[in-house]
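Only one chain is included here, represented as C-alpha cells and corresponding to the form predicted alone.
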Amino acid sequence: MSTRVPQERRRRRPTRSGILLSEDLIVETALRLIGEHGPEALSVRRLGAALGCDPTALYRYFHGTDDLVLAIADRIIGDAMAGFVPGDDWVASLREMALRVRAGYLAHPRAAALAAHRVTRRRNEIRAVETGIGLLLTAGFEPADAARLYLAFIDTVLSHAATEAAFHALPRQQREADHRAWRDVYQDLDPATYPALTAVRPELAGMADSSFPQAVDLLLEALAARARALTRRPTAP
C-alpha cells in the first residue's frame, strides 16, 4: 500500500511569508536544519518555523516525520545517482555507484544517520535497486543470486558510508582527537605487550585514512570471482 499522501490534499498556496510549499521545498528545508542542527531539528514546529507557514500544512505533503525521513533518504540516493549510466564493465558501474552513495553521505553526513538504514519505497531508491541487479544479472547471476548479492554489496556500502559519515558529523575537534590517537597513542605503545602493533607501527598513522575505496574493492573482487567462476561451470550433457 502506498505511504503518499492523495494528489488533491497537497495544495499549492503561498506560506504566509510568500513562499509556495512543495514537496522539494520542503525536503530541501529539512535538509537543511539537520545539516544545521543535527536530526533533533526534525520537527513539523520547526519546518513550520523555518518555513513560514503553519506547522500543519506539512501534512498535506507528507504523514508525518517519518514520512519525510523517507523522502530525505531517497533525496539522497537521486542526488548521488543523477546523471548515473551503467557501461558495459559491470564492476565498474557498481564501484561508480558505491561511490556515489558515499559522496552522497557526506554531503548530508548528519542526514546520513536517518537515511542508512530505511527503506524509501520511492523512485530513486527503486531505480538504484533497479540498475544495482541488472548489473549482477548482466554478469551472469541467477535471478535469486543476483538479488541477495546485490543485498549484500549494498548494504555492505551503506554501512561503511554511514559509518565515514557519522565521523565527519562530529564536532572537529573530536575529529581531529580520532586522527591523532593513531599518530601518537598508537605510536608510543610497549613492543613487548602490543608485538603485531609494534611490527605494523609505521603504517598506523594511515589508520586514520578511509578505507572505502579498498572494502568496496575487496567485495567487487569476491563478486568477480564468483562471476567468472560461473563461466568455468560444466554444462549438462
The other form holds:
Protein chains: 2
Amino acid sequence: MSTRVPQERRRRRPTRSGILLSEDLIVETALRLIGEHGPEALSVRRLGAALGCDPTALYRYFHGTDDLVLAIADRIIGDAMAGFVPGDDWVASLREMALRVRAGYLAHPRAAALAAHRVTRRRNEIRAVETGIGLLLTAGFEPADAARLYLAFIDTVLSHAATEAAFHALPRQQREADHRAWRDVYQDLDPATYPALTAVRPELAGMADSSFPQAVDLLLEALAARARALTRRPTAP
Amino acid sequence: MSTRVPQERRRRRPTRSGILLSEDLIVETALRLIGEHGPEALSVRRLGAALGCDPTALYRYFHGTDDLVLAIADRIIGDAMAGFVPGDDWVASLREMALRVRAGYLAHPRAAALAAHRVTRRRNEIRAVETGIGLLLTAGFEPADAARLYLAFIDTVLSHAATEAAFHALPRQQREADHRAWRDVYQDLDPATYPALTAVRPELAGMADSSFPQAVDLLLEALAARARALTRRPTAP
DNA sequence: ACATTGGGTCAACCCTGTTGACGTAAGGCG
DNA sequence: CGCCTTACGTCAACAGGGTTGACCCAATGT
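So that was the form predicted alone. Now I'd like the form predicted together with a further copy of the same chain, please.
Full assembly next; the chain just shown is listed first.
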C-alpha cells in the first residue's frame, strides 16, 4: 500500500489509543522524538509507538520514510529563517545568517543530515540568496563578484552546518568515540615522528569543538578586506 | 565475538572459496562495492558475498561496521596524500593539501558520503593533521592558534569536499535536474521583490560551478593576513 | 608430531522499512 | 434514519540489516 497520500482527509478516525492522526502531528512528534531521545530514535515503529498508533498507519500520510524526512526538513528551513531581517552592517548580517542556518540544522540533526545536500529551490532558499547577494552588493562588490563570493560563503556555511549536523546525527556511541579520539589517540604519540602534534598537544582537546564560528570569522574577514580594497580603488583594472 | 582484532595476523587460512582475507583486501572490496552499487550496497552480508567468505568473517578484522567505515575513510585520506611533501611556501602547501583531499573524495564520491565527517584516528589521518599543523607553526602562529586555525581550515575543506562528493554521487538525471533547476527557478523572478537577484541575473548561471577554490582562497587569504599581522608585531598584548 | 589457537563458518537473535489483506467506523446520500 | 462506500487503522508477514556465541578445522611454533 505504497502510494496515494491525499491532500485533505475527510474521514478522521481515532486510533486504538484514542488520538487523531494528522500530518502536522506526525511531523511534530517525529521532531520531539529526535529531540528527546537522540537522532537514532526516529524509526517508523518507534514513531508509531510514540503516536499511539500502528506504525504502518504513517504510510497513509507519507509515501515512506524519505517523504517524511522531507516534510520534516521543510519545516526546519521555515523555522530557521523565520523573522530574520538584515541590518545595516552587512558583515554582521551575513554572520547572523550563518548562525541561523547552523542552528536550524543542529536543532534537528538527523533530518538535516539527510536533507542537507539537496537543492530545495523553494521560497525560503530563494529569499536567503536574495538577502545574501543584496548584502554583498551594498558592500560595494560588482555583481559578478557578489554572486561568486556569496556562493563561496553560503556553500561553506551549508557544508559546515551539514557536517556538524551529520556528526550530531551519529549514534551516541560513535559520536562519543569520535570525541574521545582527539584526547586518547592523539595524546601519546612519538615526539620524533610527530613534532608538530607534540607541540600543540595541550590544545588538541579542543579539536573536538566546533570550528564553525572560527571558519565563518575567517571568511568574513577575507570578504571585509576585499571590500576595503574596493573602496580604496573604486575602479581597479 | 566482538572485539580483539590483532595487529598482525600469522595464521592465514583461505576461505571456503579459496581467497585469502586481509584488511586491505576487505577495504578495497568495500570501496569497489560502494563505487559500483552505491553506499547502501555496503552491508556485512553483501561484502561477505563479494569477498567469497562468510559475512561474519569480517568481524575478525574489524570491530564492526563503524570500524570498517573508519578504515575506508583513512584509506581515502592515505591515497589522496600519498607522495605529498610540504614545500617552503606554507600557503601553497595548504592549498595543495586542500586540492588533494578534494580530489581524493571525488575519486570515491559515494564512499566519501559515508566517511567524510568522521575522525578515523588512524595513521593517514594523524599524519595529515601533523603536516597541516606543522605548516601553520612554521607560519609563525602560536600552538593554540595553529590548532584552532587548522581545525577551521581542514573542516572547511572536508565539508566542501563532502558536499561536492555527495553531489557527484547523485544519479546523473537528478544531478542535471538540480543543475537546471537553479537556472530555471532563478530566471523569471519579480524584480520588485528580488532586486539583488535581478541585478546579478547574468552571473547566476555560474552558481552551479564549484565554489571550492574560491572558498579555499578566501580562507588562505585570511590566514595569510593574520600571519602578516603576527610578524609585524611579534609579541602583541 | 603434537598442542595451541587464529579465524572461517553456522545458526540464531532482534532490529529495520515496507507491503497486502482485512475489517471497522465515518460520512455522504437517499 | 439507515444503508453503502471507502478511508484508514490494524495485523501478519517478508526481506534485509548488524551482531553474537558456539563450533571446529587447519596453520603454526615447538
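Residue numbers count along the first chain shown, from 1. Note that this is a predicted model, so its numbers are computed, not measured.
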Answer whether M81 and C53 are in the same rigid part of the chain between the two forms.
no
